[in-house]
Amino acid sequence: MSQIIEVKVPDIGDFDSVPVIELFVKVGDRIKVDDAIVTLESDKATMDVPSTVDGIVKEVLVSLGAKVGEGALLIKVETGGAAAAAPSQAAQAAAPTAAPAPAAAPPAAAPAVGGGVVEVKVPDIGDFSDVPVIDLFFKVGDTIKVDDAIATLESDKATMDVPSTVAGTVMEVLVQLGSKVSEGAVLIKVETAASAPASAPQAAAPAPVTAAAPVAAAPVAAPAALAPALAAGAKVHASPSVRAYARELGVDLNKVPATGPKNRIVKEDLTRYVKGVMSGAVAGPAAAAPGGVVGGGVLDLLPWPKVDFAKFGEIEVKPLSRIKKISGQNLSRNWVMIPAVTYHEDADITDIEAFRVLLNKENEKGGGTKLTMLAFLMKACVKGLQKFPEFNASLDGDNLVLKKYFNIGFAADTPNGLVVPVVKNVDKKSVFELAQESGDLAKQARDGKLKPADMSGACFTISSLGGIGGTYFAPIVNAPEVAILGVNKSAMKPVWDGKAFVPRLILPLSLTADHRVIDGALATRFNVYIAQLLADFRRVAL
């Protein structure tokens, strides 16, 4: 007997509203357990969502560009019975129309209105109250559609657009710029027609696709498809938070094409513009440096040089792996946005390394877990985070979020590039447990089997090149963290003990920290403390 099974997005960690960048199935396809249904791409990772059942795809409820979160319905699969037969002609014919299914979703959000005047109120906006109106997009007589932004509210923590829940003609506007509103406050009154709810979702439905696709799927080509930038001297339409973001990035808002309501520049427009500049897709822009001006003038962001390398000799062109594309964007942002400084320290690990080797020899006969230096480093770093809580923090505007949990990420080398698995609750685990868990995560990373939840929630990161070599390096802070510890290969060196030079095993440490949160004195104290713990690991128990 056949049955229809819904396949949903599983637990994907802290990610939400993640765009679909690839779709592998259509109606009528036969699918097996673990076959990829879609590929999702967040700002930190790319992940395939596998099927949990075998059968025939009867319905596809997402499309390219759609944004999904945990629990979102992807496909419906017919299992057993009829599923064993070949897909019918009718099912195959339905394939082209199944993908855009999310377009039908908005009707549930739009209330059934049979005509008349409807009050549109401020929805649930969390714990905020008396939030000022900083932008107003409609006046009496304007036509409004479902999901059109009515007003922008800006609290001390966030900027939010209030969308319309109905379609029709604006009959009355009950707020003005500067008005302070809370949940339930009436913004506008709209005269609706009986047909308004039916037509409104069709106008609003394409929004998730058009908003997501240029940013996640085609950041380079996107600028060419946008509206033209403002003419010189024209008034820039942007909220204070967007203007502040532009100042941080050093972008002239007059040069940014707008996609928001009534030619308003939104945050995504800025992001898209900067990506275009960095990739060379936008030619000739001039932007102020994040700190203002450089050398008394304006810093010109030149397009990336175009060179015909083949004329100099034989070449081979290989596309970047998806991991490198994603990490490249993150690293570029972190390098530009974080004023980072790297501090170096040497740790004497002679005794702890001898202890580690001894324990591994004892465990070898019983087949126990093999201890790694990374496990000891994690334990030492947790003690450092507990002693210096600024390192276990993240910046949120003008606030510092101090975390009471201790999750540590570590850079893992894979055939496709570096990924950062995260070991949770390091403070509650022994070095044997940490060695086992980090080893398992590293293997999953090399096999390409890490789940999004395995790469989220880190407070601090360790990047170790000890297995390769090197002396010192300057790792890039992994936002929104505020520090990262780089570790190189240990080396035996002569150290003066007050009477003579003695051979000691020295481990080079390189700590990069966000100078907005951590100054040089604090960073050096942290480095010295970590080195002391590694020199005498008994201190970890204190």
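Definition used throughout: the rigid core is the maximal C-alpha set that superposes within 1.5 Å between two forms. Given the structure is predicted, the values throughout are model-derived calculations rather than measurements. Residue numbers count along the first chain shown, from 1. Compared with the form predicted together with oxidized coenzyme A (CAO):
- The rigid-core alignment places the CA of Ser490 less than 2 Å apart between the two forms.
- The two forms, fitted on the rigid core, differ between the two forms by 2 Å or more at the CA of Val25.
- For Ala380, the Cα coordinates differ by under 2 angstroms between the two forms after the core has been superposed.
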Given for the second form:
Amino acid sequence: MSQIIEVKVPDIGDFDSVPVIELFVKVGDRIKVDDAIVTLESDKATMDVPSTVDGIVKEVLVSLGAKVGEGALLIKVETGGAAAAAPSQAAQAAAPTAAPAPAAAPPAAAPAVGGGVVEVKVPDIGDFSDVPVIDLFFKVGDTIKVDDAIATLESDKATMDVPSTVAGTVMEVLVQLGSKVSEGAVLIKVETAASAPASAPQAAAPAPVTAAAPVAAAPVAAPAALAPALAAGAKVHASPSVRAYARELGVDLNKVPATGPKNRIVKEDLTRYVKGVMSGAVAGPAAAAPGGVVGGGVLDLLPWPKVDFAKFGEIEVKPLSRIKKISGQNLSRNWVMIPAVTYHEDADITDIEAFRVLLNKENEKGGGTKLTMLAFLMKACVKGLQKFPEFNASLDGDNLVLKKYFNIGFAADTPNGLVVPVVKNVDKKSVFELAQESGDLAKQARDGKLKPADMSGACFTISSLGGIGGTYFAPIVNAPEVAILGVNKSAMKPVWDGKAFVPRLILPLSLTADHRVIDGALATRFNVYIAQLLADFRRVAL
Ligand code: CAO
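Could you present the same protein in the form predicted together with oxidized coenzyme A (CAO), rather than the form predicted on its own shown above?
All chains and molecules follow, beginning with the one already shown.
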């Protein structure tokens, strides 16, 4: 049976006349729990008001520019009955009013008067505590203006930008992506304009804000095939939901012309930009930054098939973990943007496996580190990266950045999804040290204890499914890296030695490489070399 439910403005703190600066729904739209209905902007904060119900929008009771306060009716939604075909009906909520979004109390910072270092803190965000930072827009040395978004916080009920109340130079950033914060947590320290050093850029007038270069930021987690997330949209004006949408599409908001009030990028600007890129009218991000960005938009322009699964049988709806959501976006981008080819090779690891088993037996007595195949693979890969420097590189516009350090990421399967811890300076470590360190990192990954620094800085990734099985697979390149080595389970195979078939332990290798940097001949040379090293590990010492 269908029911009409009103969705109202939740408790937004002391503010009672806040303008609607974006409106995301129209009559007839299907809406899901947590979809943003409007963006409200007070002079202290910008927030999206999410829906708490699934259904079809029957009436929209606000318009752009309307001023609303707590309890104002935003939309009427038909739930159940005719609206039952809504995709996430299983998640329907019965609550008649919107759940409280974080209140938009002023950040607890002193105004920028007379100069000095000012702490900008998380304002009153209602009942929520330990809310993750999902976007961070400034780094030390940046010039910040009043109202510039410092960070985006996302609770399970709402997403909000915390703006700066001061102008000046950022002296310290006290949070990072993934940090969990509550009211009063210091986000940044700002040297206000009056006392900023002469060499520091001076704070500009509050608005309008002009687009600035994107800032690279470490991802919350860098699951396999993930790029370190660019803080796309850094310093542009856009609501949390538009930022989220841009992240989903992989669009750098700095490239999107804004038409909204106060130079704000609205959802239509984003759609127009993506359509422009798709039609060729606008230079796509791929052309601008081959190593980086995206056209995941290709996928989003086609409607995703909507199926009422419940019509066919019992279902259960389970939200994706945060890691899965982030890795999904990155995987989509990398899959769509990188012209990748996978090359297979077989490595004869009979001798190295015998050596590993022998060393482990000797070691067992002393209780030493257990040597793993992964540690040998890391060592062999570094040798490969040294011989073929194009593999130890990243694209940056028309340049190839060749790295002189050798950090290797490895995909680790955890209960919450895939993450990629990074072992640093693999060239300087012994196989024992690599086994120990990768083992420790894998444990931390499974315990959810990896820090962003543990997952950044990789040059190349190994994805080992060897402990599980499989023969070959096609891993997705972990941008901005240019290649990834997939490994499956070794198996005894008959190999012709010129006179007879002999049993040898064969390890299947699957190397995926970015064709913009690595041609097939080079990829195959790399694979053959890795196989040679594994077949006779003495070559690593050469
Ligand atoms: N062939 C045959 N056996 C192998 C092997 C291989 N290539 N690699 C490992 N093994 C065996 C080991 O010998 C060991 O057996 P024993 O316990 O009898 O000694 C067992 O598998 C476990 O090996 P290990 O301790 O070296 O650990 P691991 O192979 O599981 O590797 C890690 C660790 C973190 C890479 C792994 O746990 C993991 O998470 N892998 C999944 C990665 C993944 O999901 N990749 C896909 C990404 S794309 O979707």
